[in-house]
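Coming up is one lone chain in C-alpha cells, specifically the form predicted alone.
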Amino acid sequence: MRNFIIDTDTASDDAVALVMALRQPDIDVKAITVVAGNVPLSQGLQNALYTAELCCASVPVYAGCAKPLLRDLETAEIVHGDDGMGDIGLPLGGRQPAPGHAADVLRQAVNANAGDITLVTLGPLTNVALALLREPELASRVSRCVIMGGIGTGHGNVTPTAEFNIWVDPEAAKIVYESGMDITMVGWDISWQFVTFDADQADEIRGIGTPLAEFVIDIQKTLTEFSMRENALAGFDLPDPIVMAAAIDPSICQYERFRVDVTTGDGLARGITVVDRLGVTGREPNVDVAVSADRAAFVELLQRSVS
C-alpha cells in the first residue's frame, strides 16, 4: 500500500481527483485536509465529506485554514457554482469533519509515515505552509509532494501570468516551494492542453453508467459553462485530476527539473510561478515541472476509477 495525504479546497474538479485516489486499491489515503480556496472552508468540507461518502470510504476529513496566511480570501464560485459542485442539487450539508486542525493532522500523518508518504495538494497551500512553519523538518519526511498549482509555460487563469491556487495564497506557496520538499508541479497549462473534455468525450465517461461516472461529469456543469465562455475551451478541463493521476502513476506526465520561485507582490506581480527554464539565475533547480501528459493513460485511469 502507498500512503497519501490529500489537501483540497474541494470543488468539482477536486472531487474527481478524490474519487480517483479513493478508488485505487493500492493507495491508503491517511487523511483529507481541507483549505479555503475555490469555496469557503465550510463548503469545501461538505463537498469532501460527500465525495468520500459516495466512494464508501472511511477516510477522515479535517478542517484547516479558512483564509490565506496574510490576505483576505478570494473564492471561485463563478467557476464551480455556488456550492462548488456545479449547483446540480446535491445534498451537501450536515456532515461533520473529524476533530483536529488540518495543519496538525498533516504533521502527525507525515511523521507517522516519514519517508513513505505522498502529499497531493489540490488547492491553496495555506495548510501545508502552516504545518511547515510549525515544523520545518516535515519537508524532508515527505517522499513526494505533487502540487496542482502554477504554470509551467503559457498564460494564467486568474491573471495573465498566475494560476488560481498560487495566486490565492502566494505567501504560503513561497514557503512550500522554498522548503526543500521533493516537489512535482503540474500546472494549469497541462490541464487545459491535455485533459479538456468536450461534450462527446464527457458523454463517453458518463456512459459508463455507474453513479460515480455520472457524478464526476454532472458536477462539471458550471465549470463547463465558465471554461467555454471565459477560457475558450471546448468543454471543461480537469486540473486536479491530472495532478492526482501524476501522483498515482508518475509516468502519466513527463517532467523537466527547473528552479521555480513564487512572487508575492500585488496586481500583476501576485502569485506567479517563475520557472527558470534557461538557468539564468544560476540557482539550484528545486521542482520537477510537468511539461506534457499522456491523455490516453489519464482517461484510462479515470474510467477505471469510476467503473
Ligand code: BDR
The other form holds:
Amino acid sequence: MRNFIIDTDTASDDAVALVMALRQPDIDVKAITVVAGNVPLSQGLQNALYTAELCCASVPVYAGCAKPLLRDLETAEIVHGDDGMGDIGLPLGGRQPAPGHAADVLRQAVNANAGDITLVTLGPLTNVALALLREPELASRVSRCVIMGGIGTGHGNVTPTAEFNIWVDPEAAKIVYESGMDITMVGWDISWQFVTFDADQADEIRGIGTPLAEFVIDIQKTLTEFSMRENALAGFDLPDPIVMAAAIDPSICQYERFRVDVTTGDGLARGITVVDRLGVTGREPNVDVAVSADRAAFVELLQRSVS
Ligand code: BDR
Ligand code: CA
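Switching conditions: you have the form predicted alone, so give me the form predicted together with the ligand.
The next block holds the full complex; its first chain is the one shown before.
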C-alpha cells in the first residue's frame, strides 16, 4: 500500500481526483484536508464528505483554513457552480467533518508516515504552508508532493499568466515552493492541452453506466459551460484529476526539472509560477515540472476508477 494525503478545495474536478484516489486498491488515503478556494470552506467540506461517501470510503475529512494567509478569499463559483458541483441538485449538506484542524492533521499524518507519504494538493496551498511554518522539517519527511498549481508554459486562467490555486494564496505557495520538499508541479497548461473532454468523450465515460461514472461527468455541468465560453476549450478539462493521475502513476506525465519561483505582487504580478527554463537565475532547480501527459493512459485510469 502507498500512503496519500489529499489537500483539496473540493469542487467538480477535485471530486473526480478524490474518486480516482479512493478507488485505487493499492493506495491508502490517510486523510482528506479541505481548504477554502473554489468555494468557501464549509461548502468544500460538504463536497468532499459527499464524494467520500459515494465511494464508500471511510477516510476522515478535516476542515482547514477558511481564507488565505494574508489575503481575502476569492472563490470560483462562476467556474464550478454555486455549490461547486455543477448545481445539479446533489444533497450536499449535513455531513460532519472529523475533529481537528487540517494543518495539525497534515503534520501528524506526515510524521506518522515519514518517508512513505505522498501529499497531493488540489487547491490553494494555505493548509500546507501553515503546517510547514509550524514544522519546517515536514518538508524532508514527505516523499513526494504533487501540486495542481501554476503554469509550466503559456497562459493563465485568472490573469494572463497566473493559475487559480497559486493566485488565490501566493504567499502560501511561495512558502511551499521554497520549503525544500520534493515537488512535482502539474500546471493548468497540462490540463487543457491533454485532458479536455468534448461532449462525445464525456458521453463515453458516462456510458460506463455506474453511479460514479455518471457523477464524475454530471458535476462538470457549470465547468463545461465556463470552459467553452471563457477558456475556448471544446468541453471541460480536468486539472486536479491529471495531477492525481501523476501522483498515482508518475509515468502518466513527463517532467523536466527547473527552478520555479512564485510572485507575491498584486494585479498582473500576483501568483505567477516563474519557471527558469534556461537556468538564467543560476538558482538550484527545485521542481519537477510536468511538460506533457499521456492522455490514453489517463483515460484508462479514469475509466478503471469509475467502473
Ligand atoms: C484549479 O483551480 C480550480 O478551479 C480547480 O479545482 C483546480 O484545482 C485549476 O486552475
Ligand atoms: Ca481544486
